[in-house]
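One chain comes next, on its own, written out as C-alpha cells in the form predicted alone.
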Amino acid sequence: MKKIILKAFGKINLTLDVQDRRPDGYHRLSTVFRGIHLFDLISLEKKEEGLTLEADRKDLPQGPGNLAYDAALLMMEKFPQISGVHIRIIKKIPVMAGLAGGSADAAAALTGLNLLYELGLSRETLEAFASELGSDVAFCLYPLAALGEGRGEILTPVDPGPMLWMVLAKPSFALSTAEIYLHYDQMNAALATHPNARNMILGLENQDLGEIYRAMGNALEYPVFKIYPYLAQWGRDFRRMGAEAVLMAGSGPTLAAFAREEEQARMLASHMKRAEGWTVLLTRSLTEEDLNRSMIYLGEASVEENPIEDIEGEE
C-alpha cells in the first residue's frame, strides 16, 4: 500500500474540572471527553525519504510545530522502517477553538503510519506515543467517550450515552491555552465551576439527556468569561434562542449549544449564523459506526491519481 486517507475527528469536554498544579507544571484534570462528527481530512503517502507536510491553511505550521508533523517525526525516530511520508491536511475543525483539531490530526498521523507501514502496534502503544505529544492526542486515537485524568491522557472508556446534537459557535479570535491556565491560577479557584464527572458518566449510562445537561460544566469558563464577558452574554443569548444547555469547549473560545433533536439544532444554527464574525457549525456526537468508517482510502494510488479534494465532500 502507498497511501492512506483518514478522518481526524474533534472532541468536546462534557465536563472539565481543573485541579491542582502538578510538579511538571501541568494541572491535574478530570474530564469527560466526547467525540464529535466534525473532522479534518489527513492523507499520508509513502515517499522514498524525508518528512513533508502540506496544509490547506497557510497560517498553520507546515513543519515542526504542527502536531501531525511532530507525530510523524516521533514515529520515524522510533521505527526506521518508516523511510518517508508526505502528509496533506484539509482543515474542517476550526483552529485554536478548544475542539482538539491539532490533536486529532496528530492521532490520525500515528494511526495512519501504523497502518501504512504495517507496524502492528497496539492501541496501548499508540496511546503511549500520543501522551508524548499532547494531553488530548490519546483520546483522539479512538474518540468515542472516555473519562480523562492526569493531564487528560489517562483514559477510562465510558458509555457514550444518547445522541447529542449541538451547534458550535466560534468567535473570530483564538485563545492561548497557556494564557487561560495562567489566569485560572491567579484567580480564586473556588469561584470556578467544578463539575462532577461521575454525575456525567451516570447521565450517559442512563441515556438521560436532562441529567447530562445538568452535569455539564467547565472550570475554565470563569477565567475566559472574565476576560471576554460578552462570551458569557452570548451563552445566555443562545439559551434564550432555545438551547437546552451551553458549554464552552475545552479552553475556548468556542461555545457549544445543545439541542434535543436535529431539527431544534438546525433552528439554533439558523439563529446563531446572524452573529457577525462567528463561525457556526451544526454537528452531533460520534458513533461507533462513524469510527469504523474513519478510514476513507487505503491503497496504491498516488496523490495525483486520487487527490484528497475528490473525497473532501464525502458524506
Ligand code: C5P
Second form
Amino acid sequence: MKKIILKAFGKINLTLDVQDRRPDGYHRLSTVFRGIHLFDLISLEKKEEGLTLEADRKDLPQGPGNLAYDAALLMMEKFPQISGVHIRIIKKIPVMAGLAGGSADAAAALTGLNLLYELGLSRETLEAFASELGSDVAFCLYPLAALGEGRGEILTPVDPGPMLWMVLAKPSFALSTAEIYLHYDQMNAALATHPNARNMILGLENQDLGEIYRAMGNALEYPVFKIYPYLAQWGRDFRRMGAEAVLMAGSGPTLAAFAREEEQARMLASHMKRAEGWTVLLTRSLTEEDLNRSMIYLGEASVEENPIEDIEGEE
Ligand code: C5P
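Can you return the structure of this protein in the form predicted in complex with cytidine-5'-monophosphate (C5P) rather than the form predicted alone?
Then the entire complex follows, led off by the chain already shown.
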C-alpha cells in the first residue's frame, strides 16, 4: 500500500505577547513564529480500514489524544475516500517543551493525508482544519516565519530574516500550556514582558541580528519563571556562557540560547551541556529549502523506509 514519509518541524516564538483573555477562554496573542530545523518523522501508510498510530515514545498516546491521530480522524470524518491509515511517529522534538512537537505531527498528518489520498485541498482548507486541532497547528503546516494573531491561528507571512543559530536547552520536566496560561491569568499581566512584534518583523526585514535579539521577548516567561526561578537563573548563566540572547520557547520550559554563527553555537552547546539534567540540542532557523525537502518519500510501502539515522540529524 502507498506510503508517505514527512519531516514535521518544530517552532519557537521570537516574540510572544499575551493580550486579553477571550470569552472562549483562549488568549489573544501577537506572536512571531519561526520554524526550526528540529523535526519528528511521520509516516502515513494507506490501509483497507481503520486508523492506528505507533509512536516510538511509549509515554505518548498511541491513539486518541495524540494530536496526529486526532488530525487523521478529522480528515477521515470529512473525506470518506480515506479508507484507513497507519501512522508511525519517530520523535526528535522534545515533548511538552514549548516547541510545538504535537502540533507539528498533527500538521504533517493533515499534509500527508492530503498528498497520500490526492485530495487536492488548498492551504486555506488545511489551515481551517488545523485551527480546529490547536492554536499552533496552522503555522506548522508551513513553518517558515509568520505573525500569528487571534489565538495564534491567524497567520500573516513575514520575512524569515537571517539564519538564527540556537542551542535549545530543556530541563527534565514538561509543562502544560493550559496550566501556564492559567497561572498567567492569576498574575498581574502588567508586570510581564510585552514584546513588540513590529520591531521583530523590522529586524527580520533588515537582516539585523542585533535588532532581532533586542526585540525578542515572551510574556509567558513571567508565570514560568515565577514558578521555576532557577530557569531564569539558567537563562542568565547561558548568557554568561556566551549566548547573545536567551528566550523561552512558547509556553516553556525549553530555553533557546542564540549565537551569531554556527561555530559559536557549537561552543555554546558544549558549555551548556555541563548543565546537569538538561537536554541540549543545537539547531537553526528553517529555510525555504528545508521546507521544500520536507517530503522524504512517497511511494509503495514495500520500499525500505529511511531509518532516522540516515537523515541529517541535530546534535
Ligand atoms: O490551542 P492549544 O490546544 O494548543 O492550546 C492549549 C491550551 O493553551 C488551551 O486549552 C488554552 O488553555 C491555552 N491557550 C490559550 N490561549 C491561546 C493558546 C492556548 O489560553 N492563544
